[in-house]
Structures are given as C-alpha cells and as structure tokens.
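Take a look at this single chain in structure tokens; it is the form predicted alone.
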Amino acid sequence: MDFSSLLVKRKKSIPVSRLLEHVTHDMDFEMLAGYQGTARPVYTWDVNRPGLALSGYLDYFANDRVQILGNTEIHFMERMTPAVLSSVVANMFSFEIPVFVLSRNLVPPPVFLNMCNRNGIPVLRTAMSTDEVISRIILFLSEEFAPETVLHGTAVDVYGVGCLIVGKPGIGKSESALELVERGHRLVADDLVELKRRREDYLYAQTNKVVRHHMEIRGLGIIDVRSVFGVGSVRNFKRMGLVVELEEWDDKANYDRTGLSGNHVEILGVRIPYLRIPVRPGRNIAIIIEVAALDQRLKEMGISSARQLDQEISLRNQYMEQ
C-alpha cells in the first residue's frame, strides 16, 4: 500500500476564539480587553514572551505567536512612564499580534489595556503559573496544528499495541478486527481511521465522529461494537505501533519467513514497523495479529526472537567449524 499518496491536512491558522473555547474550561480564562478581536488568527503552535519587544527591539519579534506575559514583562511595563509604554506598545502593534495571555492573575498597566481595546487585541488572564500556562497552550496548539489524514482501514488495540490493519476492500480487515474484539481486544476505528501525528514520532488513530464504533460486516450489515460487546471493547484513540497489511495469498510472492528484515512504513513522517500477511482459507488472521502485537512489545523491550535464534545458530555453526 502506498502511504505516501495519503492526503495530508494541515491547519494554516485557528482563531483565538477556538483557544478560548477549548482551553478556558481548564485554565479559567478571564478576558480583560480586546473583546472584538477573538477572530484574530493564530498561525503556529509555539508561544512567545515579548520581553525584548517591550524593550524596543523588534527585529526578530515573533508576533504571530500567542504572547505570554508573566511577572518579568508586567514589572518591566510598570517601570515605564505611560508615555514611553504607549510608544513602545504602539510600535509592537504595528505587527499583527493574535492574543496576549497573562499568568498569575497579574494586572497590566491601564494604558496597555486601553491600547489593546483600541486595536482589538484580546487580553486573557489566568491564575496559573507562567510555566503551566505555556505548557498547556503549547500542548493544545500542537494538537490543533498537527498534520492529519484519513485512511481506509481498521485500528485495534491488541495487548496494548495499536495495530493499523490495511488492505484491499473485502480482504477481511473488519472480520479480523471483529474476532480480535471477541477475544478481548479493543476497537478504535473501522473503515475510516483518522490519523494524527502528535509531537515528532507518535502517530495516533482516533475514532471518526460520524462512524464512531460501528462496523460493517459483509452479509451481516452494520453493528455497534460498543453495544454488542460492551464499553470495555472500544476506545476513542490509540498510538499506533504496528501496521499490518493483508493481501491475497500469492504463491509467487516472496514473504518474510524469518522476521529479520525489520520492515517499516512512513505515515505522516512517522516510521512504524510493518508486516505483510498473506490471506487464504484456513489461516486465522486474528491470532497472527495477536502474536505480531506481542512480538512487537518484545522488540520495544529490546528482545528480538528472530535475531536471538539467528545469533544462536551462527554461534553453533562457528563451534561446529572449529
């Protein structure tokens, strides 16, 4: 399967109102000024502390980021006369600034709030520490700006390993996942799997909000896995640790018989271990995926059964040659 052809979606910007909507619940934001500017766009997941900008140095001002004002910035502003502060802030506002966020319930000078009101730049305040504000906002924005795509397949949590099952339509992805659920594992998504990269090396699958935990079984129809097997049989998201591609058995194909190759695929820039499993009557694919998941857990612990056996055979051959 060609994963490089997947259509990758990236958000170019989000409005400040989305930050308010999703973070206010956790951070208890209070809006002090700039009520009319909640539609201003945020273009990046990173944040900025504008200490240098307040001192007048604007050559490398990261104006497109959320601006964090802590004790240092507020106390620096308090030392300025209103005229000087007004001049400095006016120079800053020649750039497009999305929003200011104050920590520790700090109170900025009135001249600063007045200028934010006139320019429509929102000013938010929370009681949290500056470090906590920065970490929570970065966490939320990195999630919002993470690259994502939708893949036709099935995602299942098998022994704690997220398995992404792919293959041609009708190959048996849903049936294999159904047997895995019946054996006590948990379904994440079927048919439409939403994939999102979090941080640099984690790929998460999550449930499609429309399809949810419904599954189509040919000859049976659509079933609700959560209703049939119980709430413990499903989960909404899971980090993917293994890609399993099912394909029809081909006598002429060269399938891996040792497990020494260590194949990987790259999805959204994340390298994930990859297995190609041939399907034919009589093969229990669910059990094979279970064993593959357990073997992957061993590999993550630094244990490779295939390599250990290969080393033992090599040592034995060396001994026999002596």
Second form
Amino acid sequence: MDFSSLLVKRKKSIPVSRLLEHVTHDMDFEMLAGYQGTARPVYTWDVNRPGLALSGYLDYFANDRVQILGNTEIHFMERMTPAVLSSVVANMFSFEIPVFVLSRNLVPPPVFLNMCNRNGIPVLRTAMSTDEVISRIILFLSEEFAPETVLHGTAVDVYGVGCLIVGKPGIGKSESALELVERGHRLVADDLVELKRRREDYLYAQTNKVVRHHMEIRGLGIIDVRSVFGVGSVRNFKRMGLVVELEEWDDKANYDRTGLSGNHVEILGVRIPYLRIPVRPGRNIAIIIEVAALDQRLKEMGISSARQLDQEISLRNQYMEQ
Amino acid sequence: MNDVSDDVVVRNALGIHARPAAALAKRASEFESEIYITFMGNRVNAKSIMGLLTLGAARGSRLVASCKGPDAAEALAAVKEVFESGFGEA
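Having seen the form predicted alone, can you show the form predicted together with its partner chain?
Full assembly next; the chain just shown is listed first.
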C-alpha cells in the first residue's frame, strides 16, 4: 500500500470561537470584551507576549498569534496614562490581532477593554498562571493545526498496541478486527480510519463521528460493535504502533521468515513498524495480529525474539568451531 | 492507466443513507479501478459503505466522482448512472 499518496489535510486557520468552545472546560475562560470578533482567524499555533509592542516597538510584531497578557504586560499598561495607552494600543491595532488572553484573572485598564470592544478583538481571561495558559494554548493549537488524513483500513487496540490493518477491499480486515474484538481487544475504527499526527512522532487513529463504531461485515451488513460487544470493546482514539498489511498469499513473494529485517512505513511523516501478512484460508489472521502486537511490545522493551535466537545460535556455532 | 472525474448530484430525497451507499458500493466494486467520491473536502472510497455514509450528502449535493485504473471510463459511467437513477429511490 502506498502511504505517500494519502490526501493530507491541514487547517490554515481556526476561528477564535473554536478556542473558546474547546479549551473552555479546562481553561474556564470568561470573555471580557470583543464579543463580535469571535470569528477572527488564528493562523498559527504559536503565541506572543506583546510587551515590546506595548512599549511602542512594532517591527517584527508577531500580530497574527494569540496575544498573551500576563502580569508584566498588565502592570506596564497601568503605568501609562490613558492617553498614552490609547495611542500605543491604536498603533498595535493597525495590525490584525486575533485575540488577547489574560492570565491570573488580571484586570486590564478600562481604556484597553473599550478599544478592544470598539475594534471587535476578543479578550479572554482565566485564573491560570501565565506559563500554564501558554502551554495549554500551544498544545491545543498545535493539535488543531496538526496534519490529518483518512485511510481505508481498520484500527484495533491489541494488548495496548495500536494496530492499523490495511489491505485490498475484501481481504478480511473487518473480519480480522471482529475476531480481535471477540477475543477481548478494542475497536478504534473500521473501514474509515482518521489519522492525525500529534507532536512530531505520534500517529493517532480516531473514530469517525458519523459512523462511530459501526462495522460492515459482508453477509451480515452493518453492526454496532459497541452495542453488540459492550462499551469495553471500543475506544475513540489510540496511538498507532504497528501497521499490518494483509495480502493474498503469493507463493513467489518473499515474506519475512525471520523477523530480523524490521520494516517501517511512514504515515504523515511518522515512522511505524510494518508487517506484511499473507492471507490464506485456514490461516487465523486475528491470532497472528495478536502475536505481532505482543512481539511489538517485547521489541519496545528491547527484546527481539528473532535477534536473541540468532545471537544464541551464532555463539553456539563459534563455540562448536573450536 | 486512465484518470477521469466528473460531477455527480444526489437526486433522491433522503440523500446518501445506508441503502444508496450499499447500492453505490456494490456497483463500484464491480470495477477494478480505484473510485473516489469527494464532497466538502472529504474524499472516500466509493467501494466502502461506511466511507460513503460519512459524507453526509443530502439531496442536491454536488459531489466529484474520480476513477483511476484500467476500466476508469466505464466505472465513471456506472457511478454517474447510479447517481442519476437516484439510487433507485424517489
């Protein structure tokens, strides 16, 4: 399967309202001003502390970022007379600014709030400390702007290893997943797997919100895995640790017979261990995937079955030679 | 390898729900070519019922069908026919 031709989506901007609806729960934002500006776009995951801009230095002003106002900025504003502050802020507002975020429940000067109201620039406030606000907003925004794609396959959490099962239609991806679920593992997504890169090297699979944990099994039709097997048989997202490609058995193909080579594929720039498993009637794919997941766990713990056996045999051979 | 695509419009009253999705996936599966349907920035495999269901395409939606493979032209004609017939529904 060619993972390089996937259609990658990446958001160019998000409205300020998205920041409100999705961070509200843990950030507990209140809105102080600029209610009409919630559609303003945020273009980047990074934030800016506009101390230098407030002092009048506007070269290189990172105006397109979320502007964080902490103790420093607010106390600096308080030292200015209302006339000076309003001229400084007016200069800042000649640039497009998406949103201001205040930490520590700070109280900004009324002049500043009035100007934000007039210009429709939202001002949000939370009780958290400035560094906490910054790290949460950056985390949230970098996830929002993370590249994502949709892949035709099945994702199952097998013994804690996220297994992405791919292969041609009809090869038995869903049937294998069904058997894995029957054996107590958890379905993440079937048929349509949404993949997202978090940080630089984490690939997450998640359920599509429309079809959720429904599966199409040829001969049965559509079944709801959560209703049939219970809530313990599904999960909504999982980091992927192994890609398994199912393919028709080909006598001429060179399948891995030792497990020493350690192949990988790259999906959204994340390198993931990769196995090709040939399918043939009578071959229990679910059990093979189960063992592959367990072996992957061992490898992550630094234990490679194939390499250890190989080393033992090499040692014995050296000993026998003398 | 041919690569063809064209617009298709959802004609039936209830849009793409389970039965139309199954009808389209069944017809699409008769072809060797890869067949994709794109709607509002989402691209799904036309041979996948689940994929088609996620599109949320209501009556009047304009989608793009694209086919790639040895029988791409025939596949595209078949997909268009399925859409034009309203998936056999009113």
